Amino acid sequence: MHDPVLVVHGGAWAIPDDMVEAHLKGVRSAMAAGWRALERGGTALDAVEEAVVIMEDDETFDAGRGSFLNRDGKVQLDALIMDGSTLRTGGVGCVEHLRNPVRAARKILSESPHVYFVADGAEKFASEHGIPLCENGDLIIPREIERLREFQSRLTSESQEDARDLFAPTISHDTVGAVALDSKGNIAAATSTGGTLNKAPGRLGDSSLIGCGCYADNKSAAASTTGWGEPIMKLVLAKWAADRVLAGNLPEWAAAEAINYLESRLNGHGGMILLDARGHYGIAHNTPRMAWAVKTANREHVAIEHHT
């Protein structure tokens, strides 16, 4: 028997002073739904799966409801799930009437023979799983066609080279996710986002994609990154920073060395929640703020600070 190990991240960016206490309450939601899922036995995939479910419904982030809007006005969703045991994933991309879209990925890894589906082909699969479909207004909340507004009323008033503050810090990242230990010893990760403010529709960043947003493998690591997407992508990084474990490297050492690599190798910015088969967990980042929760038997800390 192992003793289970929960760690869930909130995103990573320049948190507003004004935002930091519903960030703090949603990663200790999801926190406590993920350890209920592991103290009933559940396993680690459950555990992740009910984790980051917690903050899809939590408009504080950027996934499910309250995401950020795309070019045209509308909510865009990504996720992915990933069974350390068996390599089983499961991902949903650019899904425009998905609630959770991480439940999804979850029926695709347990009851489908591909990996990936996207748009329509993902609704439908997961309407034919009995997972219901919404309406994309039900997604949408006026904070979010506010920012917009603002945005792109400046793009217009200004330059178009503003378009880089796309990906600024400043500009929320607040991607979900979580990586978990179980009882038994597997380790598994999620990680769902509604993407970037403004992306062009269609636009796939990394948090769905294996090895760039998400990962997990018993034999090295389970990661989930949050940041800015495109440099995340062209490094596959969490896969990287799995890799650094593999080699035999602390997962401290390795997510450290992973947004350091980020940052030298493409001036990335984001975030990474980093966890070994053994219970050892890294988390790091190189933006102001990071909202992260950890839990184990006899350790619970939930916090919005620098760590690396």
Ligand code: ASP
Given for the second form:
Amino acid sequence: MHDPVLVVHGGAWAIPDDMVEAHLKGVRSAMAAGWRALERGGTALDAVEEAVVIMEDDETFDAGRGSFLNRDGKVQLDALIMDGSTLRTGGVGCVEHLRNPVRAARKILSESPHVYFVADGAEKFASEHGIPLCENGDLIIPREIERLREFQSRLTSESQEDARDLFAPTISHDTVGAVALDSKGNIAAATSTGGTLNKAPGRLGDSSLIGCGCYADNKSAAASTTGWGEPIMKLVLAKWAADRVLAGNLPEWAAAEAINYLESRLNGHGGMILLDARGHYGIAHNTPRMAWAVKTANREHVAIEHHT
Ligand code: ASP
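Switch from the form predicted alone to the form predicted together with aspartic acid (ASP) and give that structure.
Okay, now the whole complex, with that chain kicking things off.
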């Protein structure tokens, strides 16, 4: 028997003071839901799924309802879930009619010989497996319509060079994720996102790509990342960090090194949670803030800052 561990995050960026409370509340609720799953004897997979569902349902975050809008004013969602004991994985990309993409990803993991479904095919698979579809409009909230309008009007009035500010650490990165260790000693990870503001339709980020925004292998580690997705995927950052754990390093060190590498190699910004099958975990980010929560048998901690 192993003592369970659960770590969740709700994005890494310069979370403004007036949004701190909502982020803390969101990651706390996600942690509680994931922990309940573990207490009921659920697996690490169950725990990360339940934790992520809570944050997809919470409009604070860039996942599920309340996500950033793409260039066409639509919500387009990506999610991945991975089981470290079997390496079974389920991912969805560019879905527009699912409230909880992580639920569809879990169904793919457990009921499909395939790993990854995108767009209409993903929605068809979900609906055939009992997951109801919704209107894209059900995922859109006024705050995001306004945010897109404001961003697009700035784009037309400023040079393309300035538009790169989109990827500055001050810009919202509210992707959500969780990593867990269950009492059988298995680890799992899940990540869910609405991607980046004003993204081109069909753009897929790192979050739902194996080894980039999410990864889990009992032999190394479970990871979930957030931040500007293009640099993260070029560096296959979640796997990069897991490989350092496999080589004998502690997750705390490997997560910090991964974020250092992201910045030094590609000037990327973001954050990572990393957990090994012995229950060691790491939390790192190079953004001013990152919303995270961790729970073990003897520790519960919810925070918005964690300097590495
Ligand atoms: N990594 C996500 C993406 O690029 C965005 C985020 O973490 O907020 O799609």
